[in-house]
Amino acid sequence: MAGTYASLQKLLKKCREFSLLGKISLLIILLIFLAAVWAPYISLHSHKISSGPALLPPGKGHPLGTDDLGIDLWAQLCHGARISLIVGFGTAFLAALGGGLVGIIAGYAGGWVDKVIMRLIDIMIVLPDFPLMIVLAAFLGPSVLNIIIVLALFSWVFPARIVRAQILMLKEHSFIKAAETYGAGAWYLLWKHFLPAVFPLMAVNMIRQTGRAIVSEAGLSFLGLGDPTSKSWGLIINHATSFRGIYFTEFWKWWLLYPWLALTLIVLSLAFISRELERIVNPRL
C-alpha cells in the first residue's frame, strides 16, 4: 500500500510539467468540482422549485436564464455538475479497481486463466456497449447508484488489457523472481510490486474512463434513462430538446447552448489532463 501512496505523490508531483494547456485544464477541473460541491452556497435559487418566470434570458437575478417551469439554469447546472463528477469518478474507480484486478490475475496466472479472460476481453470489445447500457439502464431503472454499475460493467476490459500487458512484462523481470524465490505468495507480489508498478497507467485510463463515463450518463440521461432527480446535464438536455419549438426560438441560447458547453468542456480537459499524464508516464510518446 505504501508502494502504491508513492506512485500516487510521485505522480501529482509530476502534474507541474504539465503543459499550458494541460494547467488550464486542471484549473477547469478544479473550478467545475467547486462549483459541484458548493452548489448550495453559490446560487442563489433552488434547482428543483421555480423561482421566476418561465423562460426568462440570462439577466440579473438568473445569470443563465430560466427553463420552462421558471428554475434557474445555473442552480441546475452546479447541482448537476455533482451527478457529473460522481458518475464520472465512481465509474472510473470500479472499472479501474475491477478491470486492474482481473489484469493482474490474467497476467500473473497466465495458462487457461489468462485464456479465458482474455477471449471474455475480446466479446466484451466486440459487444455494441451503447446499446446493452440502454437496455440494462431500463431494466435496473433509473438511479445514479444504476448508471454507475452499468457503465462499470462495459468499461472495465480496457484497464484490464493494459494492467495484463504490464504484468506480463513485469513479472519476467530479476527482483520479481527473485521474491517468488524466496517464498513470496501473490498477495504480497501485489500489494508490494504489482500494484505501485501499474497505477500510474491506472490513473491515466481512469481520468480517460471518467470523460467517457460522463458523456455516456449524458446519453442514458438525454434519452429520459436516467436519474428523474438527479437533474444532471443530460437531463437538463433531454428537457430542452423535448419543448416543442426549441429550436424555432431563442431559448435554445440558454436552456440548451449552457449544458452543452458545460458537458463539451469538462469532457475537453479531462481528455487533455489524460494525454498529459500519458506523456508523464510514458515518456517514449
The other form holds:
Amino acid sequence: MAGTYASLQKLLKKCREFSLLGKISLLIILLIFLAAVWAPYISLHSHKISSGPALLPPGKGHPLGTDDLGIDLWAQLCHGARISLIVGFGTAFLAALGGGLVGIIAGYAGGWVDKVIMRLIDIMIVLPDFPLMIVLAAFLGPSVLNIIIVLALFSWVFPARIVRAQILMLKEHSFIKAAETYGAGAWYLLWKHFLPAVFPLMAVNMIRQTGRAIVSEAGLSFLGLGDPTSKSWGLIINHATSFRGIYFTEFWKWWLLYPWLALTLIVLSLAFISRELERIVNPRL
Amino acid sequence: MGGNAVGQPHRLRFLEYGLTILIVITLNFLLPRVIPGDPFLVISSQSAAEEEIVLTAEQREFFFDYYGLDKSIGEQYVAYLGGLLRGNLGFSLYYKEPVSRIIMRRLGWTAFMVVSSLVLSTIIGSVLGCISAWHRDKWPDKFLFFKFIVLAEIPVFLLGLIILFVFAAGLGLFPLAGAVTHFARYKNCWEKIFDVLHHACLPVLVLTISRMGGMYLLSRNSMTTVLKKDYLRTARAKGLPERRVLYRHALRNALLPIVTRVFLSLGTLIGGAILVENVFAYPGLGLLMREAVRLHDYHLIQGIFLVVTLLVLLANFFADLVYAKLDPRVNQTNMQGG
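Switching conditions: you have the form predicted on its own, so give me the form predicted in complex with the partner chain.
Below is the whole assembly, all chains and molecules, this chain first.
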C-alpha cells in the first residue's frame, strides 16, 4: 500500500508540470466538484420544486433562468453535477477494479485462462458499444446504478489490457523472481510490486474513463434512457430539446445552453488533464 | 481482433468472427429471458397514454404462443436461430410489421450519412494530418493540432446540438429536422437531390467533424514516423524532387494505418450516428431505435442492434482482408504461420 501511496504522491507532484491549459482544466474540475459537494448550500432555490415563473431568462433571483416548470436552472445544474461525477467516477472505479482483476488473473495465471480472456477482450473491442449500451439500458431499466453497471461493462477492457501487459513484463524481472524464491505469495507480490507499478497508468486511464462515462451517460439520458428522477445534465438537455417550440423561441439560450456548457467544460477538462498526464507518465506517446 | 491477430491465417480469423457473431446472437436471445420482468406485462400494465401499446389477455396469449415462450429454452434457441437464418428478426408490436422490413426502409438514410461522413472525414483529416506532419512544430502544425485536439474531444451530440441551434434554429440557414421536406413537389430530380443534400448537410458535417480529429491525429503520427525512415533519406539522396518524395514515397506508406482505421472506426461512428440522428431527427436507424425504446418495442430494439452489430463486424472482417492485401509483410507471416 505504501508503494501505491508514494506513486500517487509522485503523480500529484507532476501536476505542477502542467501547461496553462492543463491547470485551467484542473481548476474547472475542482470547481465542479465543489459545486457538486455543496450543491444544497450554493443553490438558492430547490432543484425539484418550482420557484418562479416558467421560462424566465437569466436575471435577478434566478442567475441562469428557469425551465418550463419554473424550476431554477442553477440549482438543477449544481445537483446535476453530482450525478455526472458519481456516474463518471463510479464507472471508472468499477472498470478499473474489474478490469484490473481480470488483467491480474490473465497475466498471472497464463495458459488457457489467459487465452479465453484475451479472446473475450477481442470480442469486446469489435462490438459497437453504444448500440449495445442502449439495448442493455432499455432492458435493465433506468436508474443511476444500472447506468454505472452498463457503462462499466464497456470500460474494463483497457484497464485489463494495461494490467496484463505490465504483469507479463514484471513477471520476468529478477526482483520478482527473487521475491518469489523467498516465498512471497501472489497477494504480497500484488500489493508490494504489481500495484505500485501499474498505478500511474491506471490512474491516467481512470480519468479518461471518467470523461467517457460522463459523455455516455449524457448520451443515454439524451435518448431518454437516463434515470428520470436524477435530473442529470443530459436529462435537462433531453427535456429542453423535447419542449415543443424550443427551436422557435429564445428559451434555448439558457435552458439548453448552460447544461450544454457544463457538459462540454467537464468533458474537455477531463480530456486535457488525462492528455497532460499521459504525456508525463508515458512520454513516448 | 484489432492489430494483434493480423498475422494469423484467414481461416482462424473467420472462425473468430463466427464466434463473435454467435455470442452476439446468443446475447440477443438471452437478454429478454434472463432479465427479470415480462416485456408483455410491461406493455399491458401501462396506462393507455398517447401512443402506448396495450395488450389484451388474448393477445398476450397469442404472443406467448407465437414466440414459443412455453417451450424449453433449448427449443426456443433453436427456433430463434432458424428464424434468423430465414431473415426473421421478429415482429414489431407498435408498427405491426416485420422488424426486418422496417429496418430495410430506414437503413438507407443511416448508411448514406455514415458513408459520406466516413469518406469526408478520412480525406480531410488525413490531408490536414499530412500537412501538419510536413510542417511539424511550425505554426500550421501548432494551430491545427490544438484545434483538432479540442474537436476530437467534444462529444458528438453536444457538437450537433450547438450546430443545430446556431445554424438551423438561430440563423435559419438549414432545415431543422428530417431528411426531406414533407409534402414537397419537386419540379425535377435536381431539386429533389438538392433538398436531400440540404437536409443531410448538418448531420453529415457534425459526424465528419467528430471523426476528423481522430483521423488527423492518426495520419499526423503515421506521417511523422514515416518521415524519419531511412528510405526517405535514400529517396532524397537520390536527388528526387521534394514533391515526389512526399507524395510517392512518404504518403503511400503513411496511408496504411489510415486505411484500416476507416473500417475499424465504424463501430464508434455508428454510435455517433445514432445520437446525431436524434439531434437532427434524421429518419435513420438511430431515430428508430429511440422510438422503439420509448415505445418499449423490444423486438425492434433488438433487431436494430443485431443488424448494426453484424454490419460493424462485417466491416472489421473486411478491414482485415484489405490490410492483408495492402501490407505484403502480413502475407509473408501468413505463409510462414499456415
